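This document starts with one chain, in the form predicted on its own, laid out as structure tokens.
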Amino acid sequence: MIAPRAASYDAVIVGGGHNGLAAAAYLGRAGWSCLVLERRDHLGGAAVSERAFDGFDARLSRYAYLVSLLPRQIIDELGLRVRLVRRSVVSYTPDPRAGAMSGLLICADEHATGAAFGRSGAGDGERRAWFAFHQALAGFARRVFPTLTEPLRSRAELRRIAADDELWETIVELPLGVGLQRIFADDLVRGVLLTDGLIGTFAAAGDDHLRQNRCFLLHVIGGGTGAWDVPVGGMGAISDALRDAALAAGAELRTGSEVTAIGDGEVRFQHGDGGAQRSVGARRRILANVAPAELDRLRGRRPTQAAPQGAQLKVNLLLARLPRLRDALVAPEQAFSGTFHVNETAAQLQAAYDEAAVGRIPALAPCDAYCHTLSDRSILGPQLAASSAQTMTLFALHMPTQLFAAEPERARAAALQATLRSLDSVLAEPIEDCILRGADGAPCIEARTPLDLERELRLPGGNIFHRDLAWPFAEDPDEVGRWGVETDDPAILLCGAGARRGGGVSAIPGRNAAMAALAGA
């Protein structure tokens, strides 16, 4: 039975996530009542900081790592009380061509990169095609990213702004293989370059549908510089700030309150496990931080989308210390503090996307490595941070839903050992040498499969994006001038990483969705 309606609000925002959070502080400061209705019982989504191993006090990252996509505009606009640590080492990729005994170590400092370019045997002209690609980058990013918080572009008028028509050819015509094979020649090189494009996308470098190349520019984008920064304190942090604005904002956040439909100016939830069925009014806008398939069924519709699909692992570890490396000229303090490429030359890269997409877990899995703990050490607690203790975030690639499916717990075992073993390749000892382990002896070893990640923050296929990647310009001519967070009711909006513009740590789509509710109001 359904309560009557006890209240109603200007705003109603399902979904107490980043994005949520940022939407709800925007539209209070302009003077809307806002509600927050929240599933589990805290706030923050997949951007959250947690224990994630009994009888330590190490607060890691859970789901969500980096940040790149939080433009300081919102920070300033909403006086948030964060602080991003800028990595000085970009990435170190070892070689598996050379043993793994050599690598390329990617640095603020130009003179160091281009010397591990000569160190790596990419070559010098491998060097200056690097140096003249990021430069053209650079620009791209900082003329590109503002719009992410303005109404929608067309094509046309992006690429005017982009100005530059060989870099548009290569990240948004290409299939991206394509384009970086046309600038680059070494297979390494290549390899570091996709890993952009694969994060959470399950795509071969050279497909067609170009969801490697959507990626791609999320991913090169980002602060208009496309620096991933470490947020201090751990990702928990930014949803700390983004609630503690909501709360200054008079916005009220409601945690244990799972929503069960949505339609007609309301909506309907659940407080607390078999509590009663509430009703709650919105009186100019619902607000959707969840996927699109989740709207849908909370609209008692049929998908409109095909159903999404994830394709990653993602591995957190406490180690006792940082575990050598077979290069004896970088430092595993050097290599770990950037991103960690393992296995991901552009021949592996496609080499793991043919065994996954045959339904077999890549016998060498390519996987993201990187430490948080040596940019901010503040996510551990005083015992472990006197020590040498390090937390370590893997992040598997081509791992996709399906291979999950039919044996969850097996799959993940092997997917995490193909993991584990990629990583050791690499190693001049094993991992599993340096992890540390609780009282009851068990390895402070967490994975987190697709199907984790759907059970777990009802993301439908475990897709860390909501869904496929969209272009952040209008593809229809209707969408110009819009904010890409409309539905097909004008009472309803995304304001979650399905929105056009989302994806990441970035809460793009809540201010963006607060903007386009109060252009309408």
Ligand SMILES: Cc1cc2nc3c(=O)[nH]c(=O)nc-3n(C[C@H](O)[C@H](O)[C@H](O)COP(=O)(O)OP(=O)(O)OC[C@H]3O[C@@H](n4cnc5c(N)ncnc54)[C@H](O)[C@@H]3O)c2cc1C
The other form holds:
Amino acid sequence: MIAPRAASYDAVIVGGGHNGLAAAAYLGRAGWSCLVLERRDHLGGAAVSERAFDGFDARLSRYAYLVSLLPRQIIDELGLRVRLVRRSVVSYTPDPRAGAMSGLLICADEHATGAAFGRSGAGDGERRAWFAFHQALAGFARRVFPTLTEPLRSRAELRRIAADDELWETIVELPLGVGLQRIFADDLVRGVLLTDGLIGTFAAAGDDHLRQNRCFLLHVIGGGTGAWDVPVGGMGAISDALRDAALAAGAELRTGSEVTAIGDGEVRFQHGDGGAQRSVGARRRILANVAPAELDRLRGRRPTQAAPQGAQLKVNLLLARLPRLRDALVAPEQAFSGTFHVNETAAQLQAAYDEAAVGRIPALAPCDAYCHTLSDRSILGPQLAASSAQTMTLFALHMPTQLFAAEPERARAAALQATLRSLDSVLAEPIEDCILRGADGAPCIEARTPLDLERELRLPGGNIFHRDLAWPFAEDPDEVGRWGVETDDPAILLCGAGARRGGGVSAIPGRNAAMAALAGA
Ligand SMILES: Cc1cc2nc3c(=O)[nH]c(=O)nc-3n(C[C@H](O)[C@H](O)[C@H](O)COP(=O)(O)OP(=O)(O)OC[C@H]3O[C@@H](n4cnc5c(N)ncnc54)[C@H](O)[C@@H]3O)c2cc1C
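Pass me the form predicted together with the ligand as well; I've looked at the form predicted on its own already.
Now the full complex is given, and it begins with the chain already shown.
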């Protein structure tokens, strides 16, 4: 039975992810009454810190883990109390051609990186190409990133702002693999760069659809520098700060409230399992923090886009200590504090893609590893913090949704095994020997497939960006000057990752939806 409409608000926000909270904070500060409805029992969506292992006081960034795209502008406008730590090591990549006995260490410090190129055997030409490319990228990022919080430009206008035709060709016009191949000769160097285009995106480097290019673009412009920082307190600290901003702005936040239908200025939801259906009115706008496919479902419409799919396995580990590396020239504390690329040369990425494309879990799964606790031990309780314990995240690429469809449990176990085997191939000891065990003897390890993410977070197909990423410019003349959050119903706006210029922990689509709502008030 549907109860009579209980109340109405200027805006009802469907989903309490970090973007929904950002939208509520901006609208609340502009004097709008806002209600946020979140189906889970806590806020933050994929940007949360959680105790993943019983008996261990470690609050892991369970899903998203590094921050690049959250603009200083939003931090300042909302007065967010967040602290981001810059990593001194950007990445480390063991070289499989040398049996992982050596590798390439990219540091924030250019001299250290230059020396590492010398040791890696990639050659002087590659070193020069690396620095020239990154110098150009830095200018590109500095010019393009600020436009993400402004009304949309046309493609031609953004190209003019980017002011680097050569780089624009590499990132926006040519398949990423083709563009990078024109600049870099070394397979390992190309692989390091390609990972930015393949995180959460099932594509081959040379594909014409350019999904890999859009993903790369998102990963290299954040903050106007492309640097990926560690959120102190874990990713939950970002959502907590946005929650506090929304509450301070007067927004009402309700968890355990699953929205079941949207339409005609009305949002229906169910509070708690088996609770009565309720209805609430939205006088001005409904903002959807949910994925576009989920919004279609809630509006009772056919899907307006191809079904999204994810492409990753996310693994969280709690370690008693760091593992030793095969490469004796790099300390594990250094290698794991940046993004540790495991079996991610361009050729290895292509081989893994080819295997996954024919339905096989990649035998030597390419993955990124990273230890948050090397930069921030505040996520550990006092006992763990005083020990040699570390958290480790593994993010395996080319694990598309369809690999898990037929036998989800068996495929998850196989994918986890392939990922750990891949990590072991660059270690001097099995990672298993370093993993903490609970009172029942179970190892502190959890793995999330795209299907798990779909179930837990309502990410359609397990796509970590809600849908395939879009270009950050208007693709249709009508879009110029708009915010990239509009739907075919002027009363409904997207305010989550599925908007143009969404994807990642950025709060940008939340802010942009609020700007669009206020502009059309
Ligand atoms: C495993 C993983 C790793 C990632 N790593 C990074 C990273 O390191 N850095 C980075 O920048 N980005 C990363 N991302 C991407 C980033 O986390 C997301 O793009 C971002 O969190 C999206 O935020 P959002 O608020 O738009 O949506 P979400 O975080 O998806 O939040 C949407 C909210 O809506 C709720 N909801 C859904 N349906 C309903 C309904 N019917 N009724 C009520 N509520 C509903 C959900 O429960 C959820 O809380 C990662 C994502 C994943 C999954």
